[in-house]
Structure formats: structure tokens, C-alpha cells
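Presented as C-alpha cells, the chain that follows is alone, the form predicted alone.
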Amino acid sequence: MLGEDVEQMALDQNKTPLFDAVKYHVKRKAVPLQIPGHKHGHGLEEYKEFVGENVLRMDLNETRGIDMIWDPTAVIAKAEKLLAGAFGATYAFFLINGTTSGVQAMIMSTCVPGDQIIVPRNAHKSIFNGFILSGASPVYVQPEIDDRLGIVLSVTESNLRRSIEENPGAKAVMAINPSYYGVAPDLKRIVETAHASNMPVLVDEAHGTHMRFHRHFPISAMAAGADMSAASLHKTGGSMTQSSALLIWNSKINPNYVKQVLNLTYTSSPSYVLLCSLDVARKQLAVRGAEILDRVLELTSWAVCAGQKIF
């Protein structure tokens, strides 16, 4: 559980403990012994001269301060514990093989080869390739479509209890919150159906991180009671590219198996750029998430009302 030191800071969303200890790092301007060969870019200079040194800088080994993402035990430990306090999780990972890394774990750290998952038919591929990972199988439910749009919507709760129905012996259910059109589930009672069964859901919100962080967005996950989800914090929440979140939720998930299957496809040479990106958008979203959404949601408003294209 959290410590009292940590919940303290958890309070404070404006610190960003691992971004802070690595610019120390780098203003200590410690003569680079080791990898990467690069050098903080003076083995690259085309590259240093375009992107900035401080890039090339920060690009760090594992070393002393700045802790160990597979074990984390210092500032990413304190830093994930910011990061479940934000999006009300209990814990949180952060993910540097983007959600696909997080999707997979989900699955594979609640299933054992040959059970099944019920998943809606429109699922990203990533989730196709947890069920080749895990050993699991998958159990379609078909969203709903708009046949006027065409574009397919969100699975609902009455497709999913006829599912659940036909497949009793299905082990969890996976959900998208929200579509890849931008479509929301409802999403709490679709976890009140599979709680009910005693299912976890697992659910893919790569595109749903922006969410929690303001009223008048669909719900999130874990303010939905799901069990574990996914977030792409680099495509809504401001994050480099391949940085994402796991979250978790129901305090029967354990952490600890959650973070063994995670190192089965965490690299072994993480980036410390992408890292640190993941700590300061959380800390913008936290302290400026519904100030910036307020602002997205007048520009989108307006330009709906002025008749013009958004594209």
C-alpha cells in the first residue's frame, strides 16, 4: 500500500518526481561511461544539432537516482503512485511499448491458456495478439452500427448479458471506452453485468485518457469500477509517442504478478525521454486537464455552430 510519504506527495499532482531527478542528473553533466554510444550526442552530432542536447542528455542508462522501471522502488515508483492518485487508480505502470504493451498484460494476467474473453468484434490488434501471447481465446460480441454514419458504435449491455449468457464459462470481458470514432460504452453498467458473473473487464482506452479529467467527458474506467485499463497517454493525454499507462483498479488484481508479466515484454533498455514525458503530462492533466479540455470543448463547439470542418 501507499506509504505515508508517498500519499502525502500523491496529493500534490504538481510534483513530477522522475522528470526532476533526471534533470539533476543532467545538470550534473557527468561524463557518460557508459551506454548508450552515443554520448549525450557527441557520437551523433547531425541528430544532436536538430533535436537539443538536453534530448540527447536526458537519453540515459539505469543509474544511480534515477531508478529502475522494472523494479521501481524510488522516483518512478513515487512517480506511478502520482499517477494512479490522478486517474484514481490503486496502482499504475508506466508503459514505453505503448498500450499494446498494457493490453496484452491485462490479458495475460488474468488468463490462462484456453480461456476465453469476450471481446467486442472490433477490437484493436493488439488485443488479437494478447489472445496468441496468453493462450486465451476470444468469445466476439458484435457492436451496434450506425448505418447512417457507418461507422460501427459501442457493444451494449443487453448484447453483452446475452454473451455472458451463452458463454458461462468465460473468464473476463474486454471493453473499448472509447471507440475508435470516438464512441463511449456504458461502460458502468456493462462492468455491473460482468461483476455480476464474477468477470473481471479489462478495457482498452487508448483513446480515452483525456476523460477522467473533465465533467462533461463519458466516464473512465476506473470511475466506471473497471478492473485494469489501458491508457494512451500520448494520443489524448500529451505524452510522446509509445508512452502509455496500465492502470488498476480492483484491489483483487495483484500488482506484483501484474508487473512479472510486464517484464516478460518490457525492454531492457527503457527511455528515460519517453519516461519523463509520461510524468509531466500526468502532472498537466492533473493540475490542467479540465482548464485545457474547457478550451478544446469551446473550439469544437464553435467550430460545429460556425458550420465549419474540423478537418
Ligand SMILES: Cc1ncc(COP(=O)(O)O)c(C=O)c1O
Contents of the next structure:
Amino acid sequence: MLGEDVEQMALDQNKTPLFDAVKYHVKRKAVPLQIPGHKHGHGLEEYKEFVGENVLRMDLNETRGIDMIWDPTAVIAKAEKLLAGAFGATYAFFLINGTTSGVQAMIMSTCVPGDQIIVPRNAHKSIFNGFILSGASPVYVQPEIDDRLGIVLSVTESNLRRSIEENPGAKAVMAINPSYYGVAPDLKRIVETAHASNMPVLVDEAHGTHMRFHRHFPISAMAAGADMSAASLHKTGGSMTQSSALLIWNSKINPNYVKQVLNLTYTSSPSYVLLCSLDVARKQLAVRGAEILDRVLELTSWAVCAGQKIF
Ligand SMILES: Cc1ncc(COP(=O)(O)O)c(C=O)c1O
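Show the form predicted together with this ligand, please, the one above being the form predicted alone.
Time for the whole complex; same chain goes first.
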């Protein structure tokens, strides 16, 4: 899937192909002769009573018509195309083991054991664990620190440039957009600087899903021309906990290779409850994201003003 396809699908962001297929299956009331063993919740009555029947009916596995996450060709493939279109990516993968699995797949897709990656000192533990899994090792670049607020800011272009000069053999540059504190780097300059030395840029956007969908936020990884990004839709995009996206924007990154890397750790029994939440959250972001984020910004500035009056 590439280029034109993405543009075509981007026009149709009201669609939710995966959610529709699952809803169809739920409404069909087929007798469940396969796993999961709770059989639409009949085997877990106390839980069903609280969460409702639909969520347990949506908990499907090995069922015709709902595709397979490890090699999608039907409704998941369509839903992933829409996901790519919404984020301005050339390719996208659903993740049901959080951005953690996306960050690790980015590292494992670009490095082999012994390689080095330039990485901000304030990186999340998923990145460090990615080094353990891949056999690559970090070259740290120090972000700025705000002494007054006592928080880490982001890596500057000049710090990155120095690190690249000192480590010309590094295989990639990792960026965080934004940090846990909401601080975003000048990502466009970071991408330009890394690309000038032929280093791909891998972005941890665990806290940055929303940024693509409103003009008042800093630039997103895909818009800045970064090569890959992992985004926690479950944090700021409305989907359920654990559900994230891995995005690719670079013809040099082979999506089939990335898929194989993801398949090293993908479960063979993905939760369709989580996957459907990604499909619907993507639609909501694409169709109503700007409107919802307008309101979020309004409420945020109200809360900041109210806080200033109190403190
Ligand atoms: C900066 C950062 N990167 C990556 C992650 C991992 O994201 P997830 O919880 O979706 O696996 C987190 C989680 O809090 C994070 O704060």
C-alpha cells in the first residue's frame, strides 16, 4: 500500500472497516465453537454482568471475516491504511502491546547487534529495553534542563550535531516528541540534521498522538519527515489502554521487514476489543480531532488561569 492508496483512504476517514466487521459478527449471533473459552461471557458471568455482553461478544479469535494482525489482507489491512492516511504516514501498524512494542520494533528494524543509536538521556525504559532486545547500544545526547522548573527539556540541534560528529557510524537518531512533561524538540531541524548524515529518525510519540490533529500543537513526526514513529493512541487519542500505532514515513524503511520484526513479539491472539478501539479512535481523531482539541485547549487555559489565581 503506498502513496495514492493512502490518499484515497484518507478521503474516507468516516469508515471503520474493522469495527464494522466485528459488529457484524456480534449481531450475527453465531454459536461460538472456537476459542475464547468464555463463550460470549457465559463462562464468566460475574464479569459479564459488570462490563456488559457486547464487549465479551467482541472478544473474538480465529473467526472468519475479521482478518489477522500478523499478516492482514482484509479489514485490518483497510483499517491500517486509514490509520496511515489519518497520520500522514505511508504505512501504519496497529499495536496491542503499547508504544513500548513500537519503540522496540523501530530499534530492531534499523539496527543489528553492535550498532549504535543516538538517544536522548531522558529516554523511556521501553527504549533501553529495546537496546537489550536488539543488541544495539546507546550513544547519549544530553537534553537541556530548565533549572527553575526542575524539568528536562529537549535535545537541541547543536547538541545533536555534535553527537553526530563524534559518532558518525551511528545507525539512527531517536527523538522524543513530546516528553512526559510536554516539551517538544524542534523536530524539523532534528530530522534535517540527522538526514544530512544519512541517519534515519525514530520518534517516540507516546505522548504526541493528538499533535497531528490541531494546528496549535508542535509538529508531528510524520509531518516533520521523520522515518518512523510510535504513538500511544491510548494516551491522548482516545483508544483503550495498550493500543498504539507504529507509523512509517520513508521508502527506505521496508514495511515487510518491520512487520516481521513486530511478529517476533505479537501475540497470535490479539484483542479485537483493543483493535476496534483503535479503529474508532482513528476515525474520531481524523473527523473531529480539531474540534475536540479546540475544547481541550480552551479547558486547559481555563484551568491554568484558575490555578494561577489559587497559587
Ligand atoms: C515517553 C514514553 N515513551 C514510551 C512509553 C511507552 O508507552 P506505552 O505505555 O504505550 O507502552 C511511555 C509510557 O508511559 C512514555 O512515557
